[in-house]
Each structure stands twice: as C-alpha cells, then as structure tokens.
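Presented as structure tokens, the chain that follows is alone, the form predicted on its own.
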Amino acid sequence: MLTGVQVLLLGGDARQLEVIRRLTELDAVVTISGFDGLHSPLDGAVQADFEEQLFDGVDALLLPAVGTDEHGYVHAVFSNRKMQLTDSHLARLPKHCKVFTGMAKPYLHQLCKQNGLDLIELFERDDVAIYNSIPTAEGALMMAIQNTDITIHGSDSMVLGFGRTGFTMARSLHGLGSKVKVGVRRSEHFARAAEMGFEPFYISSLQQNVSNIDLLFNTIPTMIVTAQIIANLPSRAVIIDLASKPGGTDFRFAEKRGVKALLAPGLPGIVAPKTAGRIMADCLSQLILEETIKRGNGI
C-alpha cells in the first residue's frame, strides 16, 4: 500500500488514467493537474490548478510519456489550458522526490539535474519496454494490414534491429506465417534469430537484402533505411518504422520512388492506452513502493 505517499502527476493522456487509478486504489495521495476537460471526476484524486506551491512535500511527481518539450510545456490532453515546467517548480520539490517520465527531453533532464532530483525514464527499462512492444507489434501488424492488398501469411516481411520491440515483431510475424528476415547486428542475435526459425542477416548487408520485401519494420533509431536501400526495395514494398521520431527512414526519398513509408512512434498509447496505461502503472506502483521502503528504512 501506498498510504501517505503524496503524487502530483500533470497532465498526459489516457494511459494516466489508469495510473491514476492504480495509485489511487493502493491509498497513494493523489493531486492531479491537466484534467480539467474530463467529462467525469476521476475518484480518489485531488484535481488542482497548476501553481508552484503544488509541489510542496511531493514524494512522487509523475509526467506524462514524453514529459515536456523543449520549452517545458508538458502535453495534457484532457485540457486547454498550458503548464510550463520551470525551475521554480521543481525547487519546491522535497530532495527524496522522484520525477518519473517515460522518455524526457534534455529540457527535463538539465531541470532535474540542477535541482539535484532523480529523474527515472520507464521506457528505458525492460520490463516496461517488453511489455510495451506487445501493443506496439499489434498497431504496426494493423497498419501493414490496412497499408497493403496482401495477407500477412505468405508475405516477405523483414524487421531490423533483434531488440525488445524486433523480436516480438518479429515472433508476431511468424506466428502469422510470414517468412520473416531480420537484421541483426550482433551475433549472438543472429544466432538467437536463427534458432527461432527467422533468415537473420547483418546490417551490413541490408542493402543486398531487400529486393524481395513486402514489409519492412524498422526498430532502429537511426538513418538506416537509405535513399539507397529504397531504391532496391519494389515498388510493392511497405515501410512502418517503429523507432523514436524522427525514425530511421528516409521519407523523402521513399514518396519521391513511390514506396509507402510510414511512421508510427507511440503505437501502445494509440492502439491501447488502456493497457499501455496499465503497464505503467504497474511499474510505477512498484518503483514508488520501493522508494517508500528505502526510505522508512533510512537507506
């Protein structure tokens, strides 16, 4: 149980709702800004306008996938109003607080810093991320299906980058009876792959791979899917690039040969907020809960 422990979460989308009501349901204090437009009141949470004195004796200040942006505007969808996040909020930050985001901007991480805050990014671990490639494997099998006049089985698919998200992209592909490469740039990848009943190849040779493809899922955050890659692609091809924006494909490049390219960051909080919302608030239920711990025990 969470009894006592005070959390401010601003803003966000409907995957906080779940996290609101996890935290709520284990006792946590709950203050929530950024949720004025809900039609209903979310039981259990305090609702509160956004003002420094917010972030007095917090314990937890939980923000929303991407936290801010480059200016410290943090996303709220369920309202219109803006909240920056500046320094003299997170002053006013007891030093045992910490700040949880799934990914932060520099913004976010040179504001903890100099506030001496710890500043936790989900996404980054891999409990979260696996479980997150779960959604964003059946977004991007949806898109492919609604991009293409072929089924999945039967098709020649190829997913690069053997990762938390390559690999169950890659398993969900199979298991719908694609013949599915994937490009690895390790070789105990390339073995893992290759024992799962995959065609695994290294990155190196992409460029030699691809002139038969239906379907490329790409994982891996930088430019590797060239002008030159596209170009050896046929013209049938679909691209859905999995991978942070801006991606690792050249969309340009990919409109002006008449390739469909599509980019598609975030598919759990799209496809299934709900349950992306859930593994969230697993996590962070957890990771607070330990923190509480640590520090009733003085460590």
Given for the second form:
Number of protein chains: 2
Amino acid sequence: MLTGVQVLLLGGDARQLEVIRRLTELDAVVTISGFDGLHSPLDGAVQADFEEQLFDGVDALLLPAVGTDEHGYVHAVFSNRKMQLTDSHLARLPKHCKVFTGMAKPYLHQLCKQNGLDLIELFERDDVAIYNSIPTAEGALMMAIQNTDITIHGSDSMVLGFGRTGFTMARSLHGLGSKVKVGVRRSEHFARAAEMGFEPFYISSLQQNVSNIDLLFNTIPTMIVTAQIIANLPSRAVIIDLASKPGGTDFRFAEKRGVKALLAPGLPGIVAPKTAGRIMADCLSQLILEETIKRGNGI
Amino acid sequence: MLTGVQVLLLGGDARQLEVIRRLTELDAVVTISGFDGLHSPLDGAVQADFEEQLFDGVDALLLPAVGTDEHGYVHAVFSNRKMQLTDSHLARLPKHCKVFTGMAKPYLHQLCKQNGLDLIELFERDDVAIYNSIPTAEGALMMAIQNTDITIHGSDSMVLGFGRTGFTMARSLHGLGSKVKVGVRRSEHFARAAEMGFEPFYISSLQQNVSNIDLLFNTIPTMIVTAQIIANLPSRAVIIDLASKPGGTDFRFAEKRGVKALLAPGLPGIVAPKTAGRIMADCLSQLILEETIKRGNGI
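Write the structure block of the form predicted together with a further copy of the same chain for the protein whose form predicted on its own appears above.
After this comes the whole thing, all chains and molecules, with the earlier chain placed first.
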C-alpha cells in the first residue's frame, strides 16, 4: 500500500486514468491537474489548478508519456489550460521526490538536474518496453491488415531488429501464419530467431533479402531502410516503421518509388490506451512502493 | 491448362481480377463484361458489352460472390452499366455449361434449374470456406484492435462455434496471446478445442460463461447472442458477429444496453481482396479443369 504517499500527476491522456485509478486504490494521496475537461469523476483523486504550492511535500511527480515539450509545456488532452513546468515549480519539490515520465526531452532533464531531482524514464526500462511492445505489435498488425490486399497468413514478412519490439513483432506475425525473416546484427539473436522458427539473416546482407517481401517492419532507430533497399523491394511491399521518430526509413524515396511506407510511433497509447495505462500503472506503483520502503528504512 | 475452354465472367470486384489473371494464364478463352470502368488493362481477356450472344458456346459462366440480386442484377464495381441476367441469357448456354458463384440467391437457383444448368456455389465448399476463414479472422482481429482500448494479448475472448471459421478465429486469437474460450455443441469439437489449448464449454451453458469476456466472436448463423446473454456480458465487452446476415446477435438489445456489437460479413473481399481472389481463382480453375477432363473423356 502507498498510504500517505503524496503523488502529483500533471496532464496526459487516457493512460493516466489507469494510473490514477491504481494509485488511489493503493491509498496514495493523489492530486491531479489537467483533467478539468473530463466528464466522468475520478474517485479518490483531488483535482487542483496548476499552481506552485501543489509541489510542496510531493513524494512523486508524474508527468505524461512525453514529459514536457522543449519549452516545458505539459500535454493534457483533458484540459485546454496551459501548464508550463518551470524551475520555480521543481524548486519547491522535496529533494527525495522522484520525477516520472515516459521519455524526457532535454528541457526536463535539465530542470531535474539543476534541482538535484532523480528523473525516471519509464519507456527506457526493459520491462516497460517489453510490455509496450505488445500493443505496438498489435497496432502494426492492424496497419498491415488495413494497408494490404493480402492476408498476413501466407505473406512474406520481415522484421528488422530482434530487440524488445522486434521479438514481439516477429512472434505475432508468426502466430498469424506469416513466413517471417528477421534481420539481426548479433549471433545470439540469429540463434534465437532460428530456434523460434523464423528465418534469420544478418543486416549486412539486407539488400539481398528484400526482393520478395510483402511486409517490412523496422524497429531500428537509424537510417536502415535506405533508397537502395527500397529500390530492391517489390512495389507491392508495405513498410511499417516502428522506430522512434524520425524512424529508419527513407520516406521521401519510398513515396517517389510508389512504395507505401508508414511511420507508426506511439501505437500503445493509440490502439490500447487502457492496456498501455495499466503497464504504466503497474510499473509506477511498484517503483513508488520500493522508493517508499527505502525511505522508510532510511536507506 | 484450359486451352480452348470458353469462360464468360460477369461483374464483380477486385477479387475477379485475380480470377481473370489465373484463367488467362491457364490459356482459357476469357470474355468479360462489367469492367469498362477499369483503368488498367486486363491482358488476355476480351472485354465485351453485355449481350445475349455472349452466352453462346460458353463452357463456364462465372458470376460474382453474391451471384445476382433478387431481380437478376449482377453487381459490378468496375462499371456503371446495369446487367440483368434473365432466362433468355441462360437459355443460350450449352447444357454442359457450369454456372459458378459464391453464394446464390433464390432467383439464380431458379434460373439455373429451369434451364437444366448445374450451379456451383464456391462458398458452400469446405475448402473455400476454410481458406476464406483466414482473411475473415484477420479482419475480425483488425476490428477488435480498433474497437477496444485493450490488447488482444491477455484479453479474455470467446468464440462461438468451432466450424471452419470458429477454428481459425480461435487459433488466431490464441496466436496473439488471448485466453480463448470456445463454445461448442459437439463432444469431438470439445475434445479438439481442449487439445489445442483453448477452454471449451458447451453452448448450453453459454450464459454462465460470459460474465468476464472482453471479446465475443460469433460464427453461428442463428440467434444465439440473445438479450439474456448480452445482459450477462460486462459492458466493456465487444461483440463481433461473423455469421452470415443477419448474424446471430440481438443487435437492438446490445445497443440499448450500450454493448458494442458489430456485424461483419464479407470480410475477405474487404480486408484482403487479392488473397480472396486467389482463393476463388484456385478453386475455380481446378473445378473447370476437372470438368474439362470429364467432358474430354466423355464421362
């Protein structure tokens, strides 16, 4: 339980509703700002206007998936009011307070650093990235079904990268009956992909492997699906790029060549906000609990 | 090869393009009507206006998935011209000519009967129904991903019926990590569903099994998802009815109760017209070939 733990949650989208629900269930004292446009009430949480005194005595500050923008503004889909996080806000937080977000921009990093506050980026964590890969893969499947005139079953698909997202993507395609090639760099990934019934190959020979591909899923966040690769794809191919913005595809060339290429970052919050919210809520509540125990024990 | 076999193909959608391609590849003499609005040329097929003399000497008459409507009109998405199939057309067909369609309405049944012509309904065939169940299941998954805020992975799903479509639907859900309950009537279906790792139950106890279901897929074409069943579903549940029109769901009650219920017949032609066309093309070419061999041998 989180009885007595003071949590301040600012802005966000439907995912935050799951977070709020979970934390209030665990008996934390949850103050929220940026939800004034929400019609249904949030039992147990206190709605407040965005003011400096909210930051006094807070044990955990929760920011949305993207933290703040480059100017400190906090995105809040359930409010039209602007919330700009500045140094004067963070200066009021106790030094033990942890700041949580999905992925932080330099502005937030800088702000936490100059106030001596720990910043925890959830999406950087392996466990969260693995759980989030599930809605990402399902969203990618949905896009593949929508954007082709063939079934995934029986298709020739390719996944570039066999990390947290690539692994799930390959398994999901395989589960629906696609023939899955997996592009890897490391020999242990090659071995695991082979063990799982995929057809692994080394990225260095990517160009020789794309000539018969219907669906290409990229998870590698560097320019990898180059003009040269796209020129070797059949024109029926569809590229779905799951790497963080700006992706790893030469979209300009794909358009020129008439190959459909889609950049799809942020799928969890779009296709499964409830599941994505639960993933954040599970992780956050666990981390805050651990932190509370540590503090209680004077560590 | 189908060298010399005279095929007349009337109307249809993108699926017919695959059929035309396959039959011309096999060297059949293919005459088509209802494609005057198509921009890309169809190599090897002869486009013709819809006239009675087209029916002379034809070995196989191919109609679209739904055959004709109740008044004999043939649906053609690539044409604005009306084509009404009447007795005077079919009377000109040789008696050995086979009439192929997906699923025929009484009008077409009657017309073929009074002219002594064999009518073959492809969608009634087990092989075609099994192949078509693949794009159906993928389309249903797409709808499930679009219409829920959770992932299929980890969801509690239910499939009613374990026939050609139910089997594929259950396997696809299982492949994405859903916990799948399967409602069956026959003990051999119960056994097979258990063997495959699903959770089977008898339809007679449907009401006791729905209280925790996120996704309900029905494949049984009789009223089975009744008001009583819907009243026992959680309000978050989404019903996707894959049975032929009018489905097996009390849609009026679902709407009243605020449970999302979607009727989704004809998914193959929508989500994967190319694959669906190949399925029809494979089956048609095989059947026409068998017919030709039989006739050649005087059987």
